[in-house]
Partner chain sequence: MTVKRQVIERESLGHWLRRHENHVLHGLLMLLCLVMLFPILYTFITSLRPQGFGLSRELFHPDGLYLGHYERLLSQPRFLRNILNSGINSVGGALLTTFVTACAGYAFARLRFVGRSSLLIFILAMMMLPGITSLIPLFKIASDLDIRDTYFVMIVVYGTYGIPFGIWVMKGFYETIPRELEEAAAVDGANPVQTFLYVIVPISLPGLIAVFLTNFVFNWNDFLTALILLSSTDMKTATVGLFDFQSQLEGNNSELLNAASILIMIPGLLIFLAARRSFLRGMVEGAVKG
Amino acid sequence: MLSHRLYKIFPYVLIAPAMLLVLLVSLYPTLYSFYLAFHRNRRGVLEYVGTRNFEVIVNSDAFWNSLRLTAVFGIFFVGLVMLFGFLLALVFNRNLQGGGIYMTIIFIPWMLSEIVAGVMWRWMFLPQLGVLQNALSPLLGDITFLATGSGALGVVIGATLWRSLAFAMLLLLAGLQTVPKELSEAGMIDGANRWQVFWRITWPLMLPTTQITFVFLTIQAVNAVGMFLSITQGGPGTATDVLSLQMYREAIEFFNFGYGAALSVVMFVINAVLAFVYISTLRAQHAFD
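Now give the single chain's structure, the form predicted on its own.
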């Protein structure tokens, strides 16, 4: 009897160290952020202030501007990555000759850290010295990209797209390779063209993978800070001061831990809502199927 109980408990004993590590590095910081969100740091002492930090956030024009910029960045970033990722996945799914070499090239940006990649892109758009600045500026009216709000945001979107494209392509390619080729061939035999085969057969079977990729990219867009920090630092002015960067500045640069933690709680809620929408959509789809 005792040996049977030990046999049932043994798997949990094996995963206990890993679970403990996850709790220490993930759950504890999250709970501590919630704790800090209701306090303020005054002369090195935490003082309970209730919901004051959240009231300041709601009444702050800087917060709403950061939220708007985060939404704009997320829409363009997620939309472009999904579009180009899907196109590349379709290309590589056709057993492209030399595909391994091309895929390796595409994955090089993903292997770089956000800070390294961001510094590289900042160098490429330096006035008078940057390669891309000198190449694109004459075509767009001799503008200095990092000196204008839309230009700086465009540079960050381009850099993040360049780095994240391989991740989206890999997920979508894995989804495409799970679609049975027999179904596509049967559709072609029945008289369907390539577009009809894709829309009627491939796309419905790819929908779960597409949803997962979409949610991952959306959460990445909400939490993006490395590229903004290394390329624009929120400038020019506050033109690229997204929500994650504002949180970083409040907590790390200004030592306003309570307000920064409150911003992190807001971001946590946004991410939780996105995850809930994804799970609800996926469950509804399975129930419909």
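The structure above corresponds to the form predicted on its own; please give the structure of the form predicted together with the partner chain next.
This part shows the chain on its own.
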């Protein structure tokens, strides 16, 4: 029975090209980074060094500084983008007339390359010439944003928030729209005010989407390197030298593959934990059935 056998093999034929690419280009390099993490590059030859790369990492101030900066960046970025994204999603959920036009405009920054966004934001904050540098500096005690640690981090947070706001809003809006309108209307009829309807009906029902958006943005924050490369390159000094940037520089600029790979293993672990949370949340919603 040709057709019977065909029926059995066909699904695997269909997924084979995708699987092959994912295995070769995503999984294999990730596993290879574990191998590299236990070696060092000496004149182009890999040399086994055991756990020394990790010992160096744990004992280096630069690593802890990077980890702290990544956390600070992540907390501000995720917090702000969730807050504004949520407020915006509530507004768009009201189906205002012309809402589509607003949404399209708000989405434009997400469609720009990180380096294009970086050029724009650096230009606005360039010492002496930047329009926002000159406008905001007097309000904040005459600071030169890109030359101050917290100022430079603030610019990157602002730029990343600007780029990601619409995306976060869209995910949260999708969650809001899964809440049936009848439920909140019923709540209103029963005498609840809007505040109560939101906290007792809308919020619990969209909690899973909120969690997914939160994890998604956290992963984005941990791995954000493009905006840092294009705006601060880690400066001034090491004030914005986040984990991903340090990893990039060690491996690509200094050919320190072992050390860079060890750093990427550390990041892999952080990501894997977040991915696990993400997937279990999706699974609880039966997304894989």
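Everything quoted here is computed from the prediction, not taken from an experiment. Residue numbers count along the first chain shown, from 1. Rigid core here is just the name for the largest C-alpha set that superposes within 1.5 Å across the two forms.
- When two forms of a protein are overlaid on their rigid core, residues whose CA moves 2 Å or more are considered shifted, and Tyr278 is one of them between the two forms.
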